[in-house]
Structures are given as structure tokens and as C-alpha cells.
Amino acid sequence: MTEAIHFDPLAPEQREDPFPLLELARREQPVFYAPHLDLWVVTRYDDVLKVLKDHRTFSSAGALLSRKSALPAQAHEVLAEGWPDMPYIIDVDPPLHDRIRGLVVRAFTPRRVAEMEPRVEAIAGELIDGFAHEGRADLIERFAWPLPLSVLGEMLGIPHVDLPRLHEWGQDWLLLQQERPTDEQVSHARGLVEMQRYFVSALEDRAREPRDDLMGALMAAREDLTVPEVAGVPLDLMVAGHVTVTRAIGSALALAFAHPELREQLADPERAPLAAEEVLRLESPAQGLFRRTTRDVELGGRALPAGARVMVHFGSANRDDAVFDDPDTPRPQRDALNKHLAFGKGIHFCIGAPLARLELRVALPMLLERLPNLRAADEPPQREPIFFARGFRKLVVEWDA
């Protein structure tokens, strides 16, 4: 097998703009093998959808795992101090997936999300109040990650003082999934174990003394699930639930600076929800996730063997011109907008999507209203280093204070 498409999401040029390469792949080699990653990459919308809807053929085990090499023994020794087999809803298959998802559905209700809207507005306003007079800030550090992290912290019942370290531990979990030097992998393993211990302890507290928060609701609804099995839920929610919104806020602002019409729509509370959906389509925060074939299968004209590692590329599928006309241009009124795959599809459709949508439709108009003439600063933005993600680690902006 030859590598006609050189796929390297961590290369600087592909970090900055992966879309020309993905367009080439969709046109010439829609399912291709990247030998240096031992990864089959699926780029066309219909093929991505086929994978997402067939969980029997395409297992979600290792859904976040981009590295092909095993962890070093030192990292395994650290992980053994926690719960190496703790299940996370993002990468478990039925029947355990169905039991955990059922728990989440019972506890993470639409009503609980809707009741958070006043707090989302208040938290966003308080954050902006803290820097609006400065005229310049890194909006990722000052707003884009504190907002969703604070919202989830309140829902779960986490003290505000603990949020920064949970943010760091969440990054450890994600970075542990990709190729890193041995010393870094050991450090990331320690962070993950600390995060596991944190949530197991918090849930045990609620078993002894029930509370009216999301972790309390999870414990009340857990039925026959063990505490470590339940602990994977708030851990997953805390990480996936805030980094998606963080990335989307940064991407929305970068697009708004380049496209005045989109900026106008994002600034309008009535039109912001659709404009945010278009941002999610264009700059999918999770560019893709991973699957493993359970049998030999043909996909996109290629024969994939059993046990093959597969990346379903949401970001590519969301720019497939077979589904989205003029896919690289922001057009929130497009007919096919509701078909985008930024939150996935099938049994693993993102459980936090309603909360993410609420946060985006509140935050983006507020930023553009409260920070007059908001614009990119002269300091180049920095992309984040997660293999399968698209977002900014740093985005410095200016406004008329």
C-alpha cells in the first residue's frame, strides 16, 4: 500500500489549513492508508456516515487513540495506580455503552441544560467584565476555556478552585492518546490518574451525602453500575464538554474577522444559532475520531482488514461538496446545514451537544457586543497540539476599550 496522500495533522501547514489536502483525498483517494500512522482515513461524507452508523463493524474502542505504539511500561505502572479499565462513553461499545448512555440520559436531561441558560449568561458576563477595560487579551485563556469549564463545573457540583487543575488533567488525558516522548507520557498518565481519583472521590461523597447536582443525579440513577464505571461519565463530560466549546469560540472569532457577513450574523442573537452551526461545520472542533474494524470490510472502494485502525474525518465530511454546496464559504442559511457531523452521528452522537449550542448562542453575540470593534491582534495565533482537534491554544485579540 502506498501513501498517495501525505496525511500528518500535526505538521504546521496541515495544522493551519488541512482542507486542500482533504479535498484532494475526497476527489482522488477517499479512503486512504497512512502507513506512518497505521491509519485508514475516511474523508467522504457518505463513507463517514456509514462508519458512524455501523458500530458492529467499526468498534469505538480507542476512539481518541491516534498513536500506533504502545505506552511505555513506566506509564502503565502509573495508570495501574488508578482504574486502567475505567470506561468512557466515547470509546465503549454496546452493551456497556447502552447502560452508561442510559444513565446519562436519565441524569443529563434537557430540562437540566435549559435551566443553565441564566447562569451561562451570568458567567459569560462576569468573565468579560474582568477584561473588557483592557483592550487586548488572549480570548482562549480569558474566556473560551473558563466559560464552558465553569458552566460544567456548576452543573457537576465542582468547586471553582478545582477547575484549572481539571483542565490540565483533561489535557493530559487527550495528549496521552497520541505519540509523545516517554517522560511526557508518564506525566500525562499521572494527570489522568489524578482526574480519575478526583471523580471517584466526588461520587463516593455523593453516595454518602446526596446532592442536587449532576454528579448527585448520576449516583441516584446508577442502578448496577460501579462507582468507577459512573466516574468515567463526569470525566468524559468535563473534558469533551469544555474543549469543544473552547475550540468553537476561537474558530468563530477567527472566521468572523475574515468574513464580515458571518460576523454580523454571529453578533445577532436571533441569527447566532445558525451561524454557530455553520462554524461547527466549517471548523469541526473534533476533526475526527477513531474506530477499529471487527471484520474484513469494503469501504470507499478499499478493502480494509479486520483489526484495521480507522479515522472517520468529520472535518472532511463537513466540506464534502456532494452534500454542501460551495462548502468552503460561510453560509449559515444553507439547506443542508443540519446534516453536519461536528457532533458525530449514531449511538455515539455527542451527549453534550445541547449544552454546547446553548453556550455558543449566548457567548458569541455577547463577545461581539461587549467588545467594540473586536479584531485580531498583531500577535500570530497558536493552534492547539491535539492530533484530531481543530482550535486555538492562543488567540490574542484587540478592541476599543
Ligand code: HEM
Given for the second form:
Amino acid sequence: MTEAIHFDPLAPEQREDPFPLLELARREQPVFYAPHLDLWVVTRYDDVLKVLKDHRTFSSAGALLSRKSALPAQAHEVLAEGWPDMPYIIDVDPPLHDRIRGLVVRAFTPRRVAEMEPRVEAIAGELIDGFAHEGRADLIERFAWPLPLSVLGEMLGIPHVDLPRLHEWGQDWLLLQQERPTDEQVSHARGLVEMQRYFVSALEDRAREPRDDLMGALMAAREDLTVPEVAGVPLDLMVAGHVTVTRAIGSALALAFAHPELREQLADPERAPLAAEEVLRLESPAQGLFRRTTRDVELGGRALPAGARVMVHFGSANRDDAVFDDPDTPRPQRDALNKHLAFGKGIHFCIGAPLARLELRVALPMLLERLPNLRAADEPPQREPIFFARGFRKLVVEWDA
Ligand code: HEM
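Starting from the form predicted alone shown above, please give the structure in the form predicted together with the named molecule.
Let us now look at the entire complex, which starts with that chain.
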């Protein structure tokens, strides 16, 4: 069958607005193959749910792997200096997944998250204090990156001075999963190995001298997991837990500028939680992630061979009118809102969702209150160049200082 859908998520018009094409796909070819990415893209809500709920057929090994070709030998040599088999919770199947997830559940408790609320407020407030008098700023650089990064750093017990390095290494890890020129891949591999060493050494410190931070709690609860197996957890939390919140903050503001009613709701601490949830549905910071089929399987009328790479498109599922009426319009009061899949579903459901929700419900009303008449500046925003993500890398705004 020829593919009717020309999926090119990095082309400027699709990057800006991928939704008309995804709507066409849901109608005409709900599961389609994108040869240049070697991906079967799943666009309807029901099919996305089927994939997420059947982890035996749709393996998560390689869930982050968005490149099609193998890494060059030099990158493998660099990775061999670290822990090439370090398991990352998002990227492994049961039974190892259950052991690691169990560890995270024991250490990353609701109490630990709830205790962060005053700190999230304080950190957000201090960041805004740093630029409120300026009247104009790139909100991504000044706020949307540093907030979730600092919050996670504090929870894990990472000294503040180390955060910029971790941010860079986190980018290396994500970029290593993508198609890049060879020399860049070697340098991204170096960044990942540095990050692995950083966390292995931080956990070993806590083995010698227990500490009451999240890394200390992970070591205390580790049972028979080895230190490198545990080290994948803070590494994953650090990366999964800040880029996504960064994107959500930027997308919430851009939507608020375009939709006055949504803006009012985001500015009101009482109504902000639902409004933020509607932003996540509409703009899904992780537009899609990946799976690999373990057997031949039929999905959405197509026959997928064993070993096929699949992209579960949360962003498309979240605008499927079979589930969400008038899906492109922000309506935080909609009945089906709690069905959105921006945090996934099934065994890999986002373990950081309570923290992300806390950060958004604190940060968004605070920004809109403390920066009066906040608005888009004349400088055009820049989108993030990652094809399975949706967010901004630069969003310049102005306000009445
Ligand atoms: C708005 C913010 C966020 C969004 C949209 C988001 C989205 C997601 C999605 C879609 C998944 C499922 C992955 C899959 O099925 O392959 C996931 C998993 C995960 N998320 Fe989040 N996330 C957010 C914030 C966070 C935060 C703040 C943390 C940590 C502090 C976090 C940590 C994780 C981890 C560790 C997993 C893997 C869980 C597993 O595999 O069992 N996320 N997230």
C-alpha cells in the first residue's frame, strides 16, 4: 500500500503545526509507515492505548531510540568506557522494569513530592525575582529550564553548581538517540558516560554515608539491584523530568497568549490544575515515544512485522475526536480530560506526573501574576528541533515592568 501521509515532523510547517496532518492520518491511514524514519506511526486513540497496554507485543527496549541507523564504532568505544548496559526504566521490559519501577516507587514517594511544594514555590519565586524588573526575557532560558532542573537537583541531592553540566549531559543522552553526524555522536557518547560516572559516584558516596535525599533513599531501598542498575534511575529522572516540564511551561504560555479564556484559568490558582492538564492534552510535550514489535501483529488494519519500530503518537491520540469533542479548542472543563495520554498509560505510565503537575500549578499562575500584561514579544519563537517532542527552545516575552 502506498502511504498517503507525508510525515515530515521536522519540516518547518509540520513542526509548527503537525495537527492537520495527524488528523488526516487518523481519518485515512491511522497506522502508517514513515520510511525515512523507519517508523510505524500509530495515530488513533484506541490503537495507541492498545500498544501501551500490550507491553509483551510492543517492547520498550529502545523506547527512546529515534535514530534509524546504528551508532558508529567510535561512539561504541566511548560507551564501552562507561556502562553500555545500564538499564533505564523507560527503556526496559519486565521483569527488570518491575524491579526498577518498584525501587522508584519505594523512594520517590508521594510524601517526598508533596514536601517539595514550598521549595517549588520558593525556587519559582527566586527565578522570577531575578528578571522581573527587566520587562523582556527568553522565558525558556530564564525560567522553564532552570525551574524543573533545580527542583529535581534538590530532590536528588545534587549540588547546584553541577546542574548546568547535568543539563548538557542530558541533552547528549537525548541527542545520542537521534540521527547525527559521526563526530557529534562520539561527543554525545562522551557526555552520557560522564553522566553515568557522575551518578555512580554520587550513589557510592551515599552507600558510604547515607543521606536523606532521593539518591540516598534509592540506595537505602535498592535491595539486590547493583549500583549501576540504580544509577540509571536518577539519570532517567533527571532527563525525563526536566525537558518535559520545560516544554509544558513554554507551550502553556504560548497557548495562553492566543486564548484569553485559557489564560484566565491558568492565572487562577484554583483553576490552573485543570487548565494545565488541557495544555498537556493539546500540546503533549512528549508527542510520541517508541516501541519495537516482538512478533507479527495487526494494528489499525495494517500488518506490522516482528521487529518493526513503532511510534505511539500521544499527541495525535490526545486530539482524536472519537474521544475528545472539538479537540483543537482549549476547554479545560471537558468531560474526557482525564482520558488524555500525555503521561502515557500502562506499565510505563509517567512516574513523575505528580511532580510535573505540582510544578505547573505553582509556576503558571505565578508567572501570569508576577509579570503583568505578559505577552509574546515581536521576536518569533523557536521550536525545539526534536521530532517526537513539542515545545520551544526560545520564547521571548515582554511584560510591564
Ligand atoms: C509535563 C511533564 C511530563 C510529561 C508530559 C511526561 C511524559 C511521560 C510519558 C508519555 C511517559 C511514558 C513513556 C512510555 O510509555 O514509553 C513518561 C514516563 C516517565 N516519566 Fe514522565 N513526563 C513528564 C514529567 C516527568 C517528571 C517531572 C519526571 C521525574 C521527576 C518524569 C519521569 C518519568 C519516568 C522515570 C518515566 C518512565 C516510567 C517507566 O518507564 O516506568 N516525567 N513520562
